[in-house]
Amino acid sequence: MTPTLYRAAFMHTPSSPFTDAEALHVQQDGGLLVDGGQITASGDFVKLRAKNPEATVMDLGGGVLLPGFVDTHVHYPQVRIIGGLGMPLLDWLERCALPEEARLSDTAYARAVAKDFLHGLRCNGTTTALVFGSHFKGAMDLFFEEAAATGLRTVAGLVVSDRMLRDELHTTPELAYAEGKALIERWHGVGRARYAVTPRFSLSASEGILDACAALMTEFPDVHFTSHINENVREVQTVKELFPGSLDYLDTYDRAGLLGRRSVLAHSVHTTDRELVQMAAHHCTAAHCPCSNSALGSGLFPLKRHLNAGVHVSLGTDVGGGTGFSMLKEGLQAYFMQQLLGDGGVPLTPAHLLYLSTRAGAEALDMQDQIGDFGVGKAFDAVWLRPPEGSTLEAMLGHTESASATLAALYAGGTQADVARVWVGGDEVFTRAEFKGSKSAQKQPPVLAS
């Protein structure tokens, strides 16, 4: 097949904005030529079309592409639940959460809710997700077919508990590492799915529990591990009076064994010194949800704390108890978030949005060298927004005076609606139904100021 040559206003973090000041690159009129799903050369769209003459030209004007967006902490079950407000996470868990959860033993609704989640990723530009899963092993492995048909890359496993859940939801430590080892053997590695070993958290799992995740993590040492910590203050607690014997929440996972580089803890808001300390030691990632912290009332999360300990942050939307799978929005959500914490905050700039959406999710996964920018030897995962003819935002990127301007205009207005096409290693996996059977966009200047 003849290489693509994408021509579009771009913009990427190949490095981190919290410590490389021109960590944003833009290009006003760039090209990424792609062949085979990869990137092999990205620059400037004059030079790389009069070197590569062969190349298909998709001419992507009027918007705006940015790296396909990296979700890290989300969850499949709960995608027909989400605005579930007015309650503390513990309350929210029993009255809708749970409930909702225990209908995926039936076959059939699992499905219906796979392809619910899916599509909801997809349709909002995010490209990979590591994913909360189901506590049935059924549900996992419909979720496994549904998004191998996608196109999406996904990072998700079994959720095991054994206590303090409804009874349908409670497996055994045999049990769970059995069915564990069954889904791993079957889906890891296999087309863009990867397994994460996942005890819903110390709150519902027990020592035993814990143990069987650690057996897993140490047979395939190359699946990742994602789990809960210090969301709440009454779940704190509770871990607290559970585990008598551990210094805090994340020794009950770091005395199983379960901490390491392939490691991401949701939440992080109430992780004391010593546990930021243990988490940066172990090279682990905290995945901050913004959206949840707000609408559950969690708390405002210590961003500053956890980069001064040296511990690595990305962003999740927590579908369900966040309000929609937006990066844009959560990202937003992250701003704002930071702003209320006034000089314990730090003042995010539309670079950090960007690369918490992308390029820090990307690292969090263990697959930073694979995606999360426009780097040469890149799959071509993207996300190419173009606002609706009439909308604010078309008014707003027509009136932007530079690039960050016109980031934080995406942050700012952003929405599904201004998703225009989805690629996943060169494939197209979502477009919008405007440009369906279209191979080029209709000519506009690019939107960003030079």
Given for the second form:
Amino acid sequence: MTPTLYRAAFMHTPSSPFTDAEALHVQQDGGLLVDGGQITASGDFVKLRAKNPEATVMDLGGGVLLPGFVDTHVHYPQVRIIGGLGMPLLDWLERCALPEEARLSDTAYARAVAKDFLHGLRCNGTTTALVFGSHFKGAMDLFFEEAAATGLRTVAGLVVSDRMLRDELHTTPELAYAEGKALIERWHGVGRARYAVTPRFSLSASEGILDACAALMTEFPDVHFTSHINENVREVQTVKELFPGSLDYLDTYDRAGLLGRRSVLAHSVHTTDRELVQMAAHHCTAAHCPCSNSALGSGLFPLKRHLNAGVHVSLGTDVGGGTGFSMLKEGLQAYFMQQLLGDGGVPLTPAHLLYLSTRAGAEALDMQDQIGDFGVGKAFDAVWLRPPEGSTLEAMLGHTESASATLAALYAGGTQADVARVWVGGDEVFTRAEFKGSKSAQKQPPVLAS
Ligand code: GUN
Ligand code: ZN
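Since the one above is the form predicted alone, can you give the form predicted in complex with guanine too?
Time for the whole complex; same chain goes first.
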């Protein structure tokens, strides 16, 4: 097939702005040559065009192209209950989340929820997600089917628990192992799907079920692991009482052998110094979920302490404790919360927000060689943000004085309405209505200020 040369103002962070002051890479009039879904050249459009006269040009003016967003904590069964405000975690679980999760025993209902969920991801520009699944195996099989149909990259697994939720959501260690094994054998590494072993949290997991999870990870060493940790003070206290033999919350997972390079622990708001040292030693990631932490009143994420301890941090929307799928909003909320911490916070720049919502997530999933930035050899996973005509964001972007200010404007003012096109591995997985059927999108020049 003829390669496609995408012409756009683009930005990406091939390295971390937490350690590299030059991490933000900007091309005002950029070109990305894509062949077979992969980026084969990346740089200045005019130069790339001269070298590749045979390529089909796709003109993406009047907006900004970013790497596809990577959401590292988002619950598929909770899309329809977003917005249950006014409760702390354990009350919210009991009154909002768990009754809805029980409804996914009905596979027709679960399929409709899966479609809503996957649509929410792609129309917000999220191309890869670490998805907290359902407690029902049938709902996970159909989730992977639906995910394959959308073309998104998903890392997901059956959620397992054997206490303190509702009877319908409980399983046994034996069944958790058997169903997990069947799902891994059917879906892990198939197309764009990967599997994550997923005990809900230690509060709802006996040592027996954590051991069943560990058995799966021993048998299938390249699967991922995800769960919750230290989100809410009442939760932390209950876990302490349930595991008298453990040093702390992290230790409940550590003792079972669940921690490693592919382990992503959501929230980590009330994490102790000892836990941070151990998280770093195991190369785990903390998935920061600032909208959820605000909505459920869980607390202010101690980003500085995580970074100082050497713990990798990524971003998650935590739908439905969180308030929606937009990684732009999530980045902005992360920024707000660090501001509110004053001297205890990390002053996040627009480059940090971009890194946290793209490349940091790819690293959390150990997929940094495939996705997360626009380097040569990466898959063309991208989101083209182009505000609708007449919108406030369009006015803002027309008057920014630097690329960094443009990025700040996108995070401050961007929403789902600004997502115009989304690609995964070169396949277009979302197109805003006004661009359907058009190959070339605009008359305006690329939007980045110099
Ligand atoms: N801890 C255990 N389950 C959940 C959940 O569904 N959402 C959040 N935010 N925390 C949890
Ligand atoms: Zn969660």
